[in-house]
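Only one chain is given next, in structure tokens, and it is the form predicted on its own.
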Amino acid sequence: MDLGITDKVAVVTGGARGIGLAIVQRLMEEGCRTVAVDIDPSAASNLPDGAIFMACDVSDEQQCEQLVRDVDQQVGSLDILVNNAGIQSTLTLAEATVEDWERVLKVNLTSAFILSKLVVYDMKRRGWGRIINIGSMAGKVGGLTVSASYAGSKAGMMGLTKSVARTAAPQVTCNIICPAFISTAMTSSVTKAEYSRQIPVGRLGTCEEVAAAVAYLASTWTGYMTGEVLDLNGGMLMD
């Protein structure tokens, strides 16, 4: 199925590793001119041929402003923004400090706020755009293996998504995908076995499945879908 996004300019934060890398690869396959953003310049070596790399600390407002300018000048007007960048913390509530809380929220949530604010009004002016946030089931259930700061950041991402969706309408959509356990290079065999037993489909999800959901939400077929929380958890949470 043609998703109608050939030659669209897409930016994926946290786009050089794991889920973000899979999203970059999938959007490129759909014909997008795709920019992978990462804080570490050495991560550019992970990217497929044809991907564009830009280094940026997305928790820094000035760097985000420069990123958007660079994309506009070097690639073209931004059509699709995927707010995927994030960090985890497994500190318990007792162990966590205010510094840990603020660090996780700044990367996971504030970055999405900054970038969405920077691009949404230009998207509206041009009459089309897609903002896609990567959340987590932890934002709904409070986190099974992650900290309050991580769960809080992902819960906040859902609220941000709905607020941006209202602002962006009717020309631009904003949705959020909430994966549960996704198999990556860092997922241990013990973790896979333990959590697969709790998931109705009997396995962890793949990065490629998250990327496919992003491609769908980025497509021209989803103009009537905005402010939506799309679960991707193998039936682990049915609500």
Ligand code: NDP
The other form holds:
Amino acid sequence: MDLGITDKVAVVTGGARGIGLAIVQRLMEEGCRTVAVDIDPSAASNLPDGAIFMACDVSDEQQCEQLVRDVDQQVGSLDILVNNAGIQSTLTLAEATVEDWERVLKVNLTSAFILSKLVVYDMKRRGWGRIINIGSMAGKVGGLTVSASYAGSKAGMMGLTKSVARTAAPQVTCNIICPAFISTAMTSSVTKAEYSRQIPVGRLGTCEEVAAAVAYLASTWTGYMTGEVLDLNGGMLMD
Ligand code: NDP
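To complete the pair, please output the form predicted together with the named molecule; the form predicted on its own was given just before.
Complete assembly follows, chain above in first position.
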């Protein structure tokens, strides 16, 4: 199926590792001019040939403003934004501090607010755009192995997605994918016994499966889908 996104300019935050890297690879395969954004400049070496790297701490508003300017000037007008960068915290409610809460919220949620606000009006003016957020099943169920700050940030991401979707319409869509237990560094401590009890499909998901869902939402076939929460959890939660 031709996704119709050849030559579109795509930005993937947290794009140099894990799920983000797979999204970068997939969007490049679909013909997008793809910018991988990561906080760590040395992570650029993970990228495939042809990927464009830009260093940015997406929790910092000024760095995000500079990023959007750099993409516009060096690559072209941004068509597809994937808010994927995220960090985890495993602190219990008793252990967690306000600093921990704010650190996780800034990277996981505030970054998506800042970048969506920076790009959505220009996308609307140009008549087309896609904003795709990476949430988590933790945002729906309160988290399985993760903290209140992580679950809170991902629940907030669902509300942000729906609010941006209303503003973005009719030219631009905004949707959220909620994965659970995808095989990356973030889930390296999850044991097979732990997940095989809980996941009907009987395995962890792959980064490529998340990337395929992103490609679908980025495509020209999904103009009638916006504000949608797309689960990707092997059947752990069927709601
Ligand atoms: P990884 O930790 O493997 O990758 C996250 C990437 O984001 C890293 O490259 C990291 O950079 C980057 N990053 C972190 N903070 C910032 C920042 N402030 N600015 C820019 N980049 C940053 O995570 P995953 O690939 O596993 O997760 C990707 C997304 O998917 C996250 O939003 C996560 O919450 C979500 N998710 C993951 C699940 C899973 O099972 N893996 C399940 C559900 C949701 P660096 O490493 O260099 O610091």
